[in-house]
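Starting off, we have a lone chain in the form predicted alone, written out as structure tokens.
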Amino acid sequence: MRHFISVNDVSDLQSLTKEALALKKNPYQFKELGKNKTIGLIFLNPSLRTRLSTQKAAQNLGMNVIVMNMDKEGWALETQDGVVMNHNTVEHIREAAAVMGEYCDIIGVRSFPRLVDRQEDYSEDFFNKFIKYSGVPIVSLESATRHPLQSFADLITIEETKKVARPKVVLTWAPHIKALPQAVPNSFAEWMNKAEVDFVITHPEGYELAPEFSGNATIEYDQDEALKGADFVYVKNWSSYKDYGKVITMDSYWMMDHEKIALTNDARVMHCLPVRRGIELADEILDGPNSIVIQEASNRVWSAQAVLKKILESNF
């Protein structure tokens, strides 16, 4: 593995999942693997779970960790080529990424979409330029279109808590007070389409994901119908892909509560966090026995550690 940007960078999904679960049992087994290696975690957007879990994962492997919040500590980056930089950008990504590559053996990058220009966001130009100019392995800490470390942690959580060999997994849209990216649902769908699950996506009309991400999933516009017999329910808001970045509806009926859970096979409820209580998920669910959101968040360490271990083994 050279870079980790999506599930497509994983050659054997089942093997990597088993490796993550093994690391969870013995976190320090490969403490010498990252000795004298440095990972730079570069954040252009806020983070809680991603920063802490990836930092802990790297330290478990013996790595040095440098964290930089570019939005507060760095120069405003220019990403377009051939421009005269006479506005608010101070440094070009060509030099910035190249210099970071001189200081770090691996770089993790987090950058959200602007939700203005779909073509720009979905081109993943920012990440592609980091790969091109840094000269070192790049790990996505969330991009405009994907959040692969989160999705891998989701798969780990499903694998260790499932009660049947092939569970029914439902990704359901939830209301929110503002427009959110499609990165988490895109990524979750991409991973579930490669996992041993029966996968259903449910949302109001107008919230269809890009076909390359929804893939072979069953699309159901009736949430109650989709939830029937579900073993896992993944709750997440996202804005429209077709009417890009727009909020089409704020229908509170889509919030998960006890009435919705009663339609399922006593489903485990998942969410990537942070979550808006009383909007996306009812308190009774989050604080009840069906919620596995904390276990899911905890598994972010093992998804990151398995990926970093694979990159260290493959490149150094």
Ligand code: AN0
The other form holds:
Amino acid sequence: MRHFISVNDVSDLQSLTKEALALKKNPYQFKELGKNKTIGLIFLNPSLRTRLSTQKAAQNLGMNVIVMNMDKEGWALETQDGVVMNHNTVEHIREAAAVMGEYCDIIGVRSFPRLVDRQEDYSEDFFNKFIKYSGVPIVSLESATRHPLQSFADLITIEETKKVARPKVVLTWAPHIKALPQAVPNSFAEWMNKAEVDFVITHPEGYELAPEFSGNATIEYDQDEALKGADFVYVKNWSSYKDYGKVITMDSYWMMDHEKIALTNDARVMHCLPVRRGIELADEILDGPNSIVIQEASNRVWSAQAVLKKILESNF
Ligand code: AN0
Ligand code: CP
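Now show the form predicted in complex with ligand AN0, given that the preceding structure was the form predicted alone.
Everything in the complex follows now, all chains and molecules, and the chain you saw is the first one.
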């Protein structure tokens, strides 16, 4: 594996999942693998889980870790080519990424979409330029359209929790007060479409994901109908892809609570976090026995460690 940007960078999903679960049992077995190698974690947006779990994963493999909060500590980056930089941007991504590539053997990058121009966000221009100019392997810590380390942790969590060989997994839209990216649901859909699960997506009209991400998933607009017989319910808000970046509804009927769970096959409830209590998910769910959100966040270490191990093994 050279870069880790999407599920398409994984050649064998089942074996990578097994590898992550083996690392969970024996975290320090490969602590020589990353010796004298440096990973830089570059954040253009806030983070709790991604920052700490990826740092921990790299340390378990013996790597040195540098973290930089570009949004607060770095120079404002220019990404357009051929512009005269007489406004707010101070440094071009051509130099910034190249310099970081000199200091780091692997770079992790988080850069959210602006949610203004759909074409701009979905072109993944920032990530593609980072890959081009840094010259080193790049790991997505959430890009404009995907969050693959999260989706991989989600798959690991489903694998270790499922009670039937082919569980029914329902991705449900939930209300939120802000416009959030489609990256988490896009990515989750992309991974579930490749996993051994029956996958259903439910959301109000107007919240359809881009077809390249929803793929062959069953789309059900009636949430109660979608939840019937579900073994896993994955809760997430996202803004509209069609009416790009807009919040079309905040209908509280879509919040998961005990009444909704009663429709399922005693489903385990997942959420990538951070979650807004009382808006996306009821307290009774988060504090009750159906929630596996902490286990899910915990598995972020093993998804990151399995990915970094693969990159270290194939590049150095
Ligand atoms: C971000 C999102 O929805 O993409 C990060 C989730 C991991 N969430 C928020 O901005 C609240
Ligand atoms: N789930 C997730 O990526 O959380 P952070 O935004 O806190 O990293």
